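Form predicted on its own, single chain, as structure tokens, below.
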Amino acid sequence: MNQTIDTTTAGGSDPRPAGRAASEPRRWRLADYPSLLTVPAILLLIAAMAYPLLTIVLRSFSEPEWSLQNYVWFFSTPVNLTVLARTFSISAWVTIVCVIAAYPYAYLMTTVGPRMRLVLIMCVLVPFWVSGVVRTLAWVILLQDSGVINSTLKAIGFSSIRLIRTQTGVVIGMAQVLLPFMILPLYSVMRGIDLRLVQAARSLGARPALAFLQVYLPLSLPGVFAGAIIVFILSLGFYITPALLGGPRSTMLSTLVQSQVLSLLNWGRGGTMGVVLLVSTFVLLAVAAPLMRQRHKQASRS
């Protein structure tokens, strides 16, 4: 009976005594805390976007002097007033294309075969390759008085129609470079959607472009008011391609901002421009982002 029996170390548990092993801290581990792996991505942020934001806002108050007199100043010049109003402008213009131009695009991704989807997908994608100064450019050669859209309607009989330094021009060349932007999330919604409730709505009676207006339809407004606001923020900042397609009749805020930062050197006013535009939008967006979710339940249930 003289042999004992190590019951901790047969049990399988810790063979350090019971206080020491409950008396010794734990050991730190990040999986511990998920949250920690988001500081890098805040700290950019930060770094990036919050701090030259907040700079750029304490200087519209700032610069020359502490007062409002730069927003006073906004506010009361006529032609600030009319570049805000045609910014928005424009920018829904390209938003309504957009729409126009991505529905079909993304529904045709969601109904052909895996090799021409993959087709599809990828002249969607190409345009992310090329600069946007290049795609300006070439819509310049394209859109000019003498250029090959003219040139075709001169060939077929028709009269030459004015699109460079046009806010039609302006609005073309925008879209083309945005049209990814709406393409993408309409077809992310899109591809979730069943067609055979299609198919069930006109195996009851419907006709066609019923089944499709009062099912498919309501089912893809996510997508699409998720693409048109992305579209629709992005265009608000562009500032290459009204500078090289448009005119002094198409002129937008960012151009007045680059004006007044780079050549007048007046970072209170740019400043302010660029406060205001970024209020207006979330204004804006406050505003419409109820009307589009009520729509979407009025579609969703009828």
Given for the second form:
Amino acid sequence: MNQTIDTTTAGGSDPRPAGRAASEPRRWRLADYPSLLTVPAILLLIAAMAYPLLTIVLRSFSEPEWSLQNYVWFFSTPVNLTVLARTFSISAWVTIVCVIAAYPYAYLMTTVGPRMRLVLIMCVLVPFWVSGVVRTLAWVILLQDSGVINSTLKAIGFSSIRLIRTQTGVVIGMAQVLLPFMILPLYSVMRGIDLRLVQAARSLGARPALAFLQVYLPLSLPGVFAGAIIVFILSLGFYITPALLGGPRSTMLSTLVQSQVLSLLNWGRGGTMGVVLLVSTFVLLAVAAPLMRQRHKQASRS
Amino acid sequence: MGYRSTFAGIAGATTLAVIAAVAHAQEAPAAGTIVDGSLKGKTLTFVSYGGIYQDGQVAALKEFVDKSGVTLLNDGPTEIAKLQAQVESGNVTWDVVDTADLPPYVHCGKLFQKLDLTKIDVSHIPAGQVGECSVPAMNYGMVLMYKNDAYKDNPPKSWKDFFDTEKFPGIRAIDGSGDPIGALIEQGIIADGGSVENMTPADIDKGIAKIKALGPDTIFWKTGAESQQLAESGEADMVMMWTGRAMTAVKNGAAYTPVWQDWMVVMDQLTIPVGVKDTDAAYALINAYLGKQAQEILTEQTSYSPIHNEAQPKVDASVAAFLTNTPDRVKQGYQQNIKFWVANFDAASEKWTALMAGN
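To complete the pair, please output the form predicted together with its partner chain; the form predicted on its own was given just before.
Below is the entire complex, every chain and molecule, led by the chain shown above.
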């Protein structure tokens, strides 16, 4: 490692055997080894990601002693399984809400003029720059029983609805926080779709709905999948929003991990929960992957 | 051995013991004592929970810093998991750590040093609050606050009423910020008709079942700020609150009244982690912190109650209303069974976590 860095930065010296160098004196250039450019990123990933992850996995087996005790505990404690299932179902709901909310928005971004597009992009990005905690607290004020939504409902004669400390409230709050992660990939894909294809479909007699479903939608699916995966995976690890907007029946796995590690100092069990979440995410993605790939092909063919 | 020599032996031993006791008494400097220039060139890292609380602690320690010449660094917030990582890696950078009430008992001797009481003066600390590995950092309480217009003529008077959802309908809010609240589980057991005299682990289930029976609308707040917000917006009819938050909520106009009967005694603890570089310097900091003047400054700045029995902080009426160290309050206070909750910490945590997760 040291040698490569030395030679690339020094540039002048040639450490290779004389036999090859004899044909033509050659300088080492960074451009010949483009993969070297990834070294800083790889080092960072090893130090900040691979090593800690390995430690977590090892400790989930080794604490308090080497065995499967933590995994046995995880799968034999009902609350863990309930919360795991709930974590996936909340994440799925958040993803669905994000797709439904983001799709028309991203589409609108591709059809309006540049100035309006800038406004739309700012509407997505400005909340994105505000801390998640602040946004979540804003949702508390909106959703609570005496909050803006419920007092408006009461003022116009409806009965109030329970939003905060329910799963609905958590899904609303998380979807808002995660919406940019859905809109941006969708927009970048939709921007590349040639709208003349839709026009062509229409000129050949397709109704607007059919032209959309058979031409535009398949072409935009890669963006939907990319956004959905990002939103789904980020949702799985959410902590602050479910903690502030949720009640006991919307506790997610991260909260359980937190209590195992921070208040019980049970790193083994906390690690186990992390590993179970990670592995089940991988399994889910592996199941979903072929499905997506096929659709991608279909989209590119049409 | 004859009678005479036995007597002489006893007398000798007694004399020695008396001398030793006197020597000890002389060794322990009075709380608040600071030796001029004693820690010049040394550095101590004080760890607490940040915010106005830690600012107040730093203000209370100002005289110690000025006189002893120590350089005081501040860090936080306290996280036992972080401390554990430091102790395990043998690189402890936290010298004096302010913790919640149970950790020093749970991890005594493992993460926290057993305190040498000849190096600090604990004689002014409220009875029963000095642990093997900790002294209190301040006192406060967990108090039941009820909404005035929810229970006009017949307000709740005790935790028993808190658990009585028939006579006192309405939404309850409970401390769900982390560790199990032993005192609340105990009150649940009492409200269930049980006794906490000789609690067994099976009783934990009874207490938790009683909390669960409060119904699906029960709110478990995660932060003190959230509890305050619940009161200020009138979201809950009865809120279990930290006294500091209750005081601020009332100041901000929340129409709630405290029920002082069996308010739950809570404290922060001061500890010295295992493996600190200069134990004596850490003791010197704690001893200065326990002083009367330091405690008065702490209370004036933070509104938490002092742990020096002669401290007379100057505070306004709204703060004084929520201080927990007056004779009346001391009588009404309820102290959880620390020994029991330490011994059953894991089981209680597991059951509490399940309650928090809706199971």
